[in-house]
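In the block that follows, a single chain appears as structure tokens, in the form predicted on its own.
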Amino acid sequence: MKDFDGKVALVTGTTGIGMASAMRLAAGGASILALGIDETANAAMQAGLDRAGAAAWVVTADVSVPDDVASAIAVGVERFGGLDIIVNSAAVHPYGTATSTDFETWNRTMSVNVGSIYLTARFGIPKMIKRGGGAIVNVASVQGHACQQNVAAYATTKGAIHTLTRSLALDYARQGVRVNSVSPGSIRTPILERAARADGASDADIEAAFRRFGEAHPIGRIGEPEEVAELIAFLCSSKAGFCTGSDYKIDGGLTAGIGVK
């Protein structure tokens, strides 16, 4: 028997860590309900899950909009029979300081990165409780622990995810819902590719930029989405039954040192 046979998982974000998490949970036997705003990415995820023989429904939805999230969860639960797992991976990553970030960008970052977690909890946790509990994993970032310059909005949301994770864990522990977060370092995702481009990398320079980013990590490389997905799958599984309210770094040792030589 696979770890997730008979389980239903909601995943937000259909590229990078979201894509890898959906594929990993499906490989473990879970049915997948995935939400994303990018129709091209959604189609790619649906095709990948179909090829893997998974029961899956990928929905085009704005995870910061209450009606989109509520509707998708309601229809997904009707289709698959319930909800057991939530993986919140959807995110936007603008650059800017408090003075250079406009109010619209600030609010959008908060609504997507943090608001979507609130919405999936608001509409999803009651469904999980009906099944006797479940597991939620929120994708945060090392930027919630120690941040770079020029990422005020993004870093703020990642710190907020750590706090919201603890709050949800405490509020729903007695109902059997475990809530944890993971904090990746540099991972090979579209967001990291955009970071490379913001740093001046051209199409031809992306891999060189990734190697440079990797050199900042004591392990000497960037991580892969599948590595993060393995940690997420563990936290979603019964093997992590005593884990709740915590953040788990997966950063190649990035935050272990103080960066002074």
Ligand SMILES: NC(=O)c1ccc[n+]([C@@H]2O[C@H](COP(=O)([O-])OP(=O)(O)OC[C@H]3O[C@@H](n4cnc5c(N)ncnc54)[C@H](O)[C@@H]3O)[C@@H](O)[C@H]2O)c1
The other form holds:
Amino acid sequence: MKDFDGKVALVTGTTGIGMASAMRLAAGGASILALGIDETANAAMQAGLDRAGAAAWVVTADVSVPDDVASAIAVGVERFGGLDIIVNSAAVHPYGTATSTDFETWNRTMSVNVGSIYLTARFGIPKMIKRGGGAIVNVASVQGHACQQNVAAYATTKGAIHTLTRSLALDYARQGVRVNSVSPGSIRTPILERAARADGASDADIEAAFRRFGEAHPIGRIGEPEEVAELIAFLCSSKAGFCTGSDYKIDGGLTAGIGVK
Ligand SMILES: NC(=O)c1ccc[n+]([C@@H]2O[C@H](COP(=O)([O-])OP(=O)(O)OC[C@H]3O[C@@H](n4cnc5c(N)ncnc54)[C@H](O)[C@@H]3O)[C@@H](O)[C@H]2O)c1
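Moving from the form predicted on its own, what structure would you give for the form predicted together with the ligand?
Following is the full complex, with the preceding chain placed first.
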């Protein structure tokens, strides 16, 4: 018997940590309903899950749009029989300060990064309660604990995810729905590649930029999406039955120090 046999998992974001989480949960026996905005990435995830022999349906959807989320959950539940797990990994990562971020970008960042978690909770939690409970893991960030310059909107959403996680955990604890977040440091995914490019790296320099980012972490390297997926899978599993309302850092020690020698 595998950890997630008979379980149905909704995963948002079809690359990076979302992709690794879907593959890990599927390896544990879960059926996967995945939502992503990038059709090419969605097709690659569907192919990967099919190759792994998983029951999977990858849907092209904008996770900030209520109808997209509601209808994907309704059809997914019909198809797979219920919903037990939600992993919210989809996000956008614009750069900017309060004065350089336009209002549309600010609102878009809030609605994709935080609004999507509200929407999957709103439409997903009633389905989980019907099954006697479930587990939600929200992918936050170290930037919700201590942030860099020039990421005002993104960092604000990550702090909000910590608070929304606590709020959901308290509201649904007695109905058997556990809610936690994870806060990764730098992880080898497309978002980090974009960060490297924003830092001036060309395609050829990406690995060097990743090594530089890794040096900033006490452990001396960046993390892999599969390492984050393993923590997410633990929090989704019955082994984490007493874990709810908390944030779990997975950051190679990045936020353990104060950066002054
Ligand atoms: N990689 C890191 O270093 C790092 C560090 C801390 C936190 N995180 C967080 O991890 C999560 C996953 O990011 P990642 O690193 O895997 O990068 P990623 O870019 O691979 O994943 C983000 C995914 O969200 C999807 N997405 C964006 N807007 C969407 C929308 N409106 N509807 C549906 N899907 C949408 C993208 O298409 C992409 O697949 C994010 O929440 C990110 O903030 C990443």
